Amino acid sequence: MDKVRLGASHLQVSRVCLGTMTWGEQTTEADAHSQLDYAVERGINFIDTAEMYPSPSRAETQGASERYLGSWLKKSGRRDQVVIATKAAGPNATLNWLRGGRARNHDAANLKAAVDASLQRLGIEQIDLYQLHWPSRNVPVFGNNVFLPKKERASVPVEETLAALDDLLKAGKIGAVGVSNESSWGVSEFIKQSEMKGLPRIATIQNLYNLTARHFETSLLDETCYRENVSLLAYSPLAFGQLTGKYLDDAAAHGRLTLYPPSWSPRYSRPATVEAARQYAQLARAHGLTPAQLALAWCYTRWFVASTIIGATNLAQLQANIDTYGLALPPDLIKRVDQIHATITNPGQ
């Protein structure tokens, strides 16, 4: 498994990252441990989690993903073999139980509380990569893809957030910082403030990227991140399983799109997304590939993707996802992918 350096940080991670969003909801602790054992054996050293996981987030299960990872670290003794990334949630009225009812924002008090709680659940002394799960300010995220000034709200200034992260870095509680679900302006502002104020420089951006959601290529983020040396961690490469083709074959197939409330992530069930998934699945099968192989190979081979975050509910899925790494897509297949994208552009964004 190839490794890549994240931004200007000291972190060297595998080009495939193991995601944990289902752990504690669809995935048991024992199965999570089996996934970790297998992933490390296959050369994956990068694990991504979040304080609010598993999803969909509930007070009863919140933090389980971090706890499962923590219990594996204690049992396996492999802390020095993995790079651990986790995330602090931003403002969200539905998470009024998180952090004991705190404001759930990116000020010093909130970030310290979030980091301390994550460290305790993980059972470690330092989080290698600490990320802001979504911005404090008004930004269209999670399927809301149009910026609306009328939704402006009070937010924590970027420089204040960076100063809080600087304190956590100096305390040795985190090793590097990143953002998630960010815009080109946001990345530029974080860089500007870090340079002006001598504050930590972000190393990564964890954003949505898959065949139905290629906004990263057209929002100036690819150039911004390239020139500012910010590494993309691509999440949801299979679009909640829509790009595996399983829902095309059986609309009631077991998975997130049938288990979770329809309102939780409707972008993957939009008619245009389903039609795009159908065309990509047909294209993959015509080239002797599974739909999942096409979707994952697409992300694995994009020049601007540093690491692709894959999730699995069982070992068979994880094995298939990892096995796709190294698969080269022929030029004619890439051309046809772009043709479909031009006809049905970013329906899952």
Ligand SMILES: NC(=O)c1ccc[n+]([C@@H]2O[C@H](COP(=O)([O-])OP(=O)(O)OC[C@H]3O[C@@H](n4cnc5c(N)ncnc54)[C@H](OP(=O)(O)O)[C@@H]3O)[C@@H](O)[C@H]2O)c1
Contents of the next structure:
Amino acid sequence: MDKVRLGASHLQVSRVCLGTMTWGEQTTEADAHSQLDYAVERGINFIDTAEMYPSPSRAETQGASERYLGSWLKKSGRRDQVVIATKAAGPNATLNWLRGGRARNHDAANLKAAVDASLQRLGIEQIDLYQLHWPSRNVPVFGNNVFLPKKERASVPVEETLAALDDLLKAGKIGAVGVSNESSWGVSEFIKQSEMKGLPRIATIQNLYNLTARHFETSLLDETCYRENVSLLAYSPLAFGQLTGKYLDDAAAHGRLTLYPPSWSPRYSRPATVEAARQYAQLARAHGLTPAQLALAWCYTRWFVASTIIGATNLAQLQANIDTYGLALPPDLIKRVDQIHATITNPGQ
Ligand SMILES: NC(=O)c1ccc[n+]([C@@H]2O[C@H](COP(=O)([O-])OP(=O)(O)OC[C@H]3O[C@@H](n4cnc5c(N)ncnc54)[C@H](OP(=O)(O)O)[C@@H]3O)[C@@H](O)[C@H]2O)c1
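Instead of the form predicted on its own shown above, give the structure for the form predicted together with this ligand, please.
Then the entire complex follows, led off by the chain already shown.
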């Protein structure tokens, strides 16, 4: 498995990252440990988690994903073989059980509390990459795509957040910093503040990117991240499983999109997303690929994706998804993908 350096940080990670969002919900601790053993054996050294995982998030299960990773680190003794990324949740009224869900939750007190709790659950001394899960300020995220000034709210200025992260870096509790669900304005502001005030520079942006949501390419983020050396960690490469084609064959197929109410993430079940998935599945099969292979290979081979964060609820899925790494997509297939994209543009955005 190839490795890539994250931004200007010291971190060298595999081009495929293991996501943990299902651990503690769809995935048991034993299965999570099997996934970790298998992924590390296959050359993956990069694990992504979050204080609020598993998802969908509930007060009763919160923290289980980090705890499962922590129990594996203790049992396997492989702490030095993996790069661990976790995240601090942003403000969200429905997460009022998580540090109060407050708007000011990317300030020094909140970030220190979040980092200390994650370190404890993970049972480690330092988090390698610490990410802000979504912005403190008003930004449309998770399927809301329109920026509305009327939704402006109190938020923590970027400079204040970076100063808090600087303290955590100096204390040795985190090793590098990143953002997630950010906009190009946000990335530019983080870079500007770090350069003006001598504060830490973000190494990564963890944003949605898959065949049904390619807005990273057109939201000015690709150029911004290229010029500012911020590495994209692409999440949900299979659009929550929609791009595997299983729901096209059987709308009631067992999986995340049928186990949970569509209100969790309606963007993956929109009629246009389903239609795009149908066309990509047909295209994949015509080229002798599974729909999941096409969707993953698409992310694995984009020049601007540093590492693709995959998710799996069983070992067979994990194996298939790692096996796809290294698959080259022929130019005529890429051309057809772009044609479908031009007709149904970013339905899963
Ligand atoms: N920063 C953020 O806001 C954010 C948001 C989302 C995710 N993430 C990160 O990115 C990671 C990956 O996201 P994701 O889980 O949404 O990725 P995804 O690739 O879109 O969906 C993964 C899910 O698809 C199904 N699946 C995977 N491989 C399959 C296969 N070969 N055949 C059939 N079904 C398959 C499984 O669910 P079923 O078995 O239930 O179908 C699996 O849990 C997360 O764990 C998390 O670390 C971050």
